[in-house]
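Single chain ahead, written as structure tokens, the form predicted on its own.
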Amino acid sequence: MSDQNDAIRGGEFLIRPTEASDIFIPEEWTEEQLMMKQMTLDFVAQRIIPQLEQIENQQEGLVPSLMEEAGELGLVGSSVPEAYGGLGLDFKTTMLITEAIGGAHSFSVSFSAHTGIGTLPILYYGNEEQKQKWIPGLASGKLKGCYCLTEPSAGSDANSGKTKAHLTDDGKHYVINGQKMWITNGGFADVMIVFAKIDDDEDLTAFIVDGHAEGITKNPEEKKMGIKGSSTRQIFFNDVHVPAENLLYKREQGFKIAVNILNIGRIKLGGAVLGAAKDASTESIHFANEREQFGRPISKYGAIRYKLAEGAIRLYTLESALYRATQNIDDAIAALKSDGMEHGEATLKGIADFAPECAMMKVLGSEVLDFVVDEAVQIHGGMGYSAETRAELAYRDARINRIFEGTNEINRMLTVDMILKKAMKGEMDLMTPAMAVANELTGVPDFTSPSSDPFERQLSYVANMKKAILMVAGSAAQKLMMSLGKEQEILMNIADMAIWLYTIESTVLRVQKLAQQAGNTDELSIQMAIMQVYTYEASEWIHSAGKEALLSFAEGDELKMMVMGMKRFCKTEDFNTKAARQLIAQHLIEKNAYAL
């Protein structure tokens, strides 16, 4: 690993090369971590899947009791320090548990809301008395948590909420009045993190509210497209008296809590959807091997093999990117703690530094899951449209992931905004490499033959694609200046380029590290095929998004020069993707599961 002082910072993947030795790959899980994952998968297989129908019908008390069972296994309190009744696991291991719970359909949403936004605000922002009072119960699952932020008129613009709080004359209570909606676990939560504005404050303050307090009323359960088994309620606060000591952190710092907890939620969502997508992929492979048409299993047909292989490619590349980012966060947390920072504060700061990557993993993961479940329905044919199959359930459940934890559109724009803000604060130097790319455009192209080493060749493509992004982002910032923030289409083009680039690089580094560990690529034909197909196809996506952005703000000779530069920077070797996908598909079919 790199020296801590030279460790990569959030967003720096655009301007700094990364060595394969500096990333974590899923093949490096310890035996203990894999046991935690298997225990979680067993819990899902034995306790959740057999009861899916009852969960979907919201059988009274079932999800809360299952949450307590998960608590007894230590799963609910995995990220909570041992001092408060948890397991005190590192961020990476808690991500693995999140992934393993991801195939639990609605239950994974209830679980994630409780362990994330329902618990972490108190764990990371509560004072010692608050943590001692609430965290042990939340860590065991005996208390269930929820997070009350969204309002009818305040969705993406969370700070515009109208819920109010005022201090009683005796100073002992805050009285809260207002309305919250889309509250996951709202039907049974014992502990609510409620955001409100005190008097005429401009910014939100957070409160810990007893879920059974007098004055709390709830609408019936929302009727939803998917995740029907998760409790989603509208909650009304009518003169709810909250002890003054339940104010969380500091007055008018609620939005800060919301933003930082959402960073965690975003990357954790990337883990949950990875698990869900692996599950859906395996279901598709099973069906393709069992379903016969025209006298042979449909897994023998090229059209089906394409779908199985492409799903696996996107899964493998998502996993590579997700755990690279997760390890970066773990390293940042460890470095801050070694400098003497308290665990909770170090966790928040470490995650905040990689907020761009958190947003990218949310977008990438939710869209990979949507692709995999959509193809799962297609592979199942008419049966995929039947409520008798999990493919139909997975398809409906997946759709929400592109909306909550901030819509994918918001997260795309945040990705670019956060990286630009880092540059403006002097935390990273975007200008120097962007100017170098601009100078390179007017220079003589490099006609050097590609390296014969497959990884050097792939990494040279990655380096060039970084130039493409810097060219588009640098030129857009120079041309549009202060108005760039309003050019949402351009920002989303740049974000897509960054997401795909990060994923390509993560995949290449993962396969390179495997080859370095093995000493050769003899046993890595499937991984090599995935790497090459993804680099080839994602380079095309980057080229298309970059050109689209350039055409929207540049013109004349400058536009022609940059379009030529885009083509040059996104050029990769011609490659037989059909043969590579066939190889990948055959592996999946033989294993009868997503087994990579």
Second form
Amino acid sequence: MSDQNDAIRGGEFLIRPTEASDIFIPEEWTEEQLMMKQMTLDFVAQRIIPQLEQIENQQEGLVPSLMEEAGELGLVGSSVPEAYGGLGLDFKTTMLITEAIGGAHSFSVSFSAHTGIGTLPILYYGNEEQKQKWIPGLASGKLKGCYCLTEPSAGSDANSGKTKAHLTDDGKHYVINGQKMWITNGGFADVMIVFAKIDDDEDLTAFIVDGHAEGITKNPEEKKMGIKGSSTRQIFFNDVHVPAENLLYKREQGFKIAVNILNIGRIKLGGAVLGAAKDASTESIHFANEREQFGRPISKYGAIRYKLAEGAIRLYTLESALYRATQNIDDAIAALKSDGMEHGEATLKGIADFAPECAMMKVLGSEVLDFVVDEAVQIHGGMGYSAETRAELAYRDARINRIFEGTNEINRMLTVDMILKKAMKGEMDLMTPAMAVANELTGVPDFTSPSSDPFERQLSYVANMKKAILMVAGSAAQKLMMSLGKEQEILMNIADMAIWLYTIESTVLRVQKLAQQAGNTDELSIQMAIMQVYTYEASEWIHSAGKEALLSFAEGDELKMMVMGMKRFCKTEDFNTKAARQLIAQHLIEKNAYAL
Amino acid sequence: MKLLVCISQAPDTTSRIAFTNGNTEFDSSGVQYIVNPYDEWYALVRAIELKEKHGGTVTTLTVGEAGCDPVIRKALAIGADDAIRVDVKPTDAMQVARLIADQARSGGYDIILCGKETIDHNGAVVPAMVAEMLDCGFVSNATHLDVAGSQATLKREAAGGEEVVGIECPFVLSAAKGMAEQRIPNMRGIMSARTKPLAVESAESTSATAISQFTLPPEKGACKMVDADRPEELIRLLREEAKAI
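Now show me the form predicted together with the partner chain, since the one above was the form predicted on its own.
First the chain shown before, then all remaining chains and molecules of the complex.
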């Protein structure tokens, strides 16, 4: 979208303003993309939802056969280039498909594991022979993939795995020994991406392992809180002979593969949970409209309307942020490809540049989903606690999203860490704007009256909140120096501030773009209400998180000055949030769905 | 075999129904349109199945303005080869039937497949009118269709049973539930839909009828619960209050 030279890079949202015209908004999907989304929703509604019970009970062969059906429809290979049997769609369109399949409960997890971590390591790191051998089968769904990284003692600290590989004397095979756990699709995978250390290597190496190879044994299915329909196994490798040519990429480069593939998985998880949350929201609206108490539908009551509106606000703002980041990634990939870089490498590099946003969308998305499903249970009352309702299922299924693909805590710390690393490498200049904020703190406050344009006003709050984050992060870095990396509570505060700020800005830009396209805001009262409520509430959260961080490491006059600065930078206009939420709820109730 | 499938758009079943212009026009603002299910699930899918079995072509024909193009492209995505849209706003059954017949007359189609009715106005008369105007045979509410050469065999539900009907091509049918299973378009179909021909034809048209007024059905009344062990009370209420018996 932007000119390549001034195209925004990952993490730069903290220091650069973005124009509404530079972001993609979901209202800009083409007719063809919407048809793809609808057909995916139709597949879920016709083939998955009626069989949820059988899927939950892990009926033998059902999920693999549904995966094949999805493959026949072209869903499985959507992001795989045509040369390997896929459709070669851009990142944004595959994200839309991911969102549409997100309401498929357990199946969504099996699908995402297969299309993501089960397929992409070979697609992006395999040599030509490996790609030709494995990718067409994976892209069509005929072969099912899984990803074996986690071990009993190596979860978040993935590089500490104990699984070993040793080259046979004739150099023809690696012999793998070890134990992996929490392996999604482990029960039926034909292709396994297995991470192991060769001999006494420090770092992991990745291997493509035939899922039916001799020496592979599996524990029974894990008994899980949710996503019960997805296969999750512990897998043991006992002298498993893997052809030497199945070493993926380079020796001791496995962790790099794991990290880069997880970047993709994280932002795509954001898409899947968006779809799941939209479904849960619509379920809640249906129930609230149908359930009567004291002689009228419970959707008439303010306490329920608040919940419905707040869910929609979280959904709309997540969607705004997610697709903004997704388009940024597509633009980065396109720019790298136009410079002559090959598709796979460009994809990895483009996504790696936006790794902070990927981590942020994982955290935001999974927590929005948890909020929405929690309120779905609450709105359903006693019925929400009954295993007969989708609300109960959605509640249990949602919980894993804060844990896998890197826990939300790890992802929060990574967000800050990656942005700081970009600054240290000179990829973005955090220092100059942070110094400017420090100077502004001691200067005379800006008393100019706010703009009469609602979007300009909102964007001025956004600009100020960026200063708040730079102030906290800058002073924390200055005070704590190298030990900041160990101050996890402060890192969490900073990450939260960044996530909320990004989401506010994305929402304001989306609504502003809609207004620019329409030439007015006449038809945008709901969107304006969402924007205003979210800016209002998230600015309070940013203020609170920032202050908490400051109070932990600063003191004396400096602390006082920064606390005052925090207040000034997080100030937004007061307005009637109750009325705004009522307006939003009324719209949802009339449409009887999350219809935005 | 040349097959023509008449495709109409209809409001999604979850649409909120409202009227404008003094209750004389359907309020289409914010309404999501779909391919009329009888046209898509039964007529179109069966036509595509026959093409896959016997070879030939499937053309869709729609009477409607440019707003219909998304549903036409959905039909192309499902597997039709090409499409014709007669660029006229449909206003009544006779007008639509005449426009379809005018297009179909010179097309040399072996079978013209229509859904048994459109789920908005539910007139269910267009297919019969088209057959009459083309002076060819007609089978209504068909639940099954097979073709061997120029001879077709159809089934239709009859009171308490089923009829098997034989007919020589060309003919017109209206399709009912059972003729085929809904087919989800695949991604390649969706991507190829934009490259398939969609011919827009202009035509003159007049309608014999005009809508004077639409009204919504009365709101559902309050529900009265009767204990399961008091059937006599139910009988009394049905007789005295509801006057249903």
